[in-house]
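The chain below stands alone, shown as structure tokens; this is the form predicted alone.
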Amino acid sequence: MIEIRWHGRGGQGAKTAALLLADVAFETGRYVQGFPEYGPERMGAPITAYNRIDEDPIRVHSNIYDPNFVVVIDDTLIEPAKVAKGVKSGGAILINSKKSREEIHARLGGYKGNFFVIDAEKISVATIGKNFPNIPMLSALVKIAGIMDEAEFVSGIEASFHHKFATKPEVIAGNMAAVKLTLQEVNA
């Protein structure tokens, strides 16, 4: 099984981006959960929200606290989040940041595991034309996992945003540019 937490802020797409995943994993044939864990709902603050993936039934139902991967929209939130507890060994964190690795890595607290730093804004700016890092960081995350193959992610994801969009086409090509661009940039 595969778990997955995402620290954002609320309007960041923390909370979507989970239930993409679990939709397009879905759509392949996989056991999921997509969840989100926040107070109260108000743009901006701090949010929380689960993946899990797995090939057999799931028969678990709480939060994530030892996650192979860590997935943080919003760098501001790795402090106050502690976004490295209980990452399992192998996993890794993915931080959507301007900053260098050192930076970083100087702020994950003595974390010793894998890391990887992707500006996501700069992918969504590009591709998108506003500052939406949830999509570029759900496809860092699947690249870097092997969730699923890119191929088969591609295809999943596009037909989850002709659903989600079906009022707003004109957002989709955007989208998936933004999909096509992290999954060519990232190195896993």
Second form
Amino acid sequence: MIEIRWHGRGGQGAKTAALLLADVAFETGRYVQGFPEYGPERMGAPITAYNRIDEDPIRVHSNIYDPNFVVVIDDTLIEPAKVAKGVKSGGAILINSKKSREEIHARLGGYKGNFFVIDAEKISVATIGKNFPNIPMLSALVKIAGIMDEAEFVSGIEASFHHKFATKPEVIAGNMAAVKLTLQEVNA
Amino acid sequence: MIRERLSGNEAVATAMKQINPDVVAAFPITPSTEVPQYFSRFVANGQVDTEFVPVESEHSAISACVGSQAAGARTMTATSSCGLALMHEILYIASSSRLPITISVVNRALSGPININADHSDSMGARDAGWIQLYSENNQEAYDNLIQIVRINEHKDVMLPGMVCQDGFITSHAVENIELLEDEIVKTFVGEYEPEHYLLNPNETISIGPYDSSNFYIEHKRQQAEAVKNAKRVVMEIGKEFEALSGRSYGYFEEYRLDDAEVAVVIMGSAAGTAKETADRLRAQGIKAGVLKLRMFRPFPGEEIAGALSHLKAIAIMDRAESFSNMGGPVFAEVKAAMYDLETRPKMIDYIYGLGGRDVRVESIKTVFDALQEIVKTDETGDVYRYLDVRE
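Structure of the form predicted in complex with its partner chain (previous: the form predicted alone):
Next comes the full complex, this chain leading.
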């Protein structure tokens, strides 16, 4: 089983990314869970979202405390959300930030595992035209965690976008460009 | 069979689409809001021919349901928490008027303090209102139960309203795999609603809900109790019929590794899967752990539960609601009463757990099994009324 924990702020798309990942992983024939954990319902409040992906049916309905991968969409959450907590050995943390690896590492509280710093804002602005960091972070996760074959992901996410953005198809091209650019730029 | 991935709320809305009720009247409240939201889209898109009535409160929603079901229309609604509490007065009108209305309840804590997350205090507050209550572990069961309860409610020997419960956010907002039935299969399974007596029947003029004097009231209550008794039989019959077309088995409860178990937990809702996982892990260490997952809380299957648990050494009953009796929660009270008539019975303790969405982990359930093993070892029950994972 692969377990993933997402940290973001309300409005940044952490929940959407978790649900899209559940969607594309489902299409590969596996069992999935994608769910949010809400605090107070307001824009900007920290939110956590989770994924489980497995070959067998998933019975546990609890939050995830020892994830294989953690995705941080907002680097101001690194300390307050204790993002490095519980990460399994062999796993990794992916952080959206413009800061250097050294600066980020210093803030991870002695974390010794793998981590990746990704400028998702840059990718998003270059492709979508606005700062929507969740799709680049999702794409980076799929590549780094090796959740599925890249081509399978690209076609799966496109199908999901057509479903999700049925009423605003004009945003699909930009999001697909963000997916492809991330897959090129990120070194797993 | 259609392989899909849906949240619990999407699953319920999909079941409603396939059932295609005559009337849905609803008022939004977190976390059930999405159910009427998705459903109103089906109405707008012409995918159902339901009359959708957006009302100004839950009291109005269930009142509109009473009116339309009395008129002879198959009627449904969805609600949570304080919404169900605001319906309270009318829940009794619905059941005593023998109106087989269906509510999809997305369980959420009652205020206060105000909280939007899962526990069973809302539906437990309605437990004596004369409604059938089925609880769901996941999106699949929320979907399957909703399809079945329409048939149970409308059965001529029952004619009672019923609610299908699932845990707010934990399953209502979690996207998981699900197997859907084809539209035609659901349509055939639920069939047409053909009430014997209804207001819009020009050949039989009747009055519904008039004053009932002391000379008749208790007889009507006795008939209502008989209908609840009949519901027990019908739940099983409909479960068998549903299994024949879905392959998924439904009874009063699920017995998980209970046959040779020495210790077990009794649990309802989303934490049941977590409990089964815990039992498996303990079995791997040689501990004879089992789980009884309760699906039907009203009517309460007391005799059958006593039969399934009589051989155990110690059991923990898990309550996701307080009843402030100072004697444990509502499930505990029922299970303990059901066990009383046994010659010998296991030691029983109660845990209040998961209130206001407090997360229930494998590690949490493990501490419950640890406590049960301690009881078996020492032969001392200790405090029967306990809280799980609480800071004191």
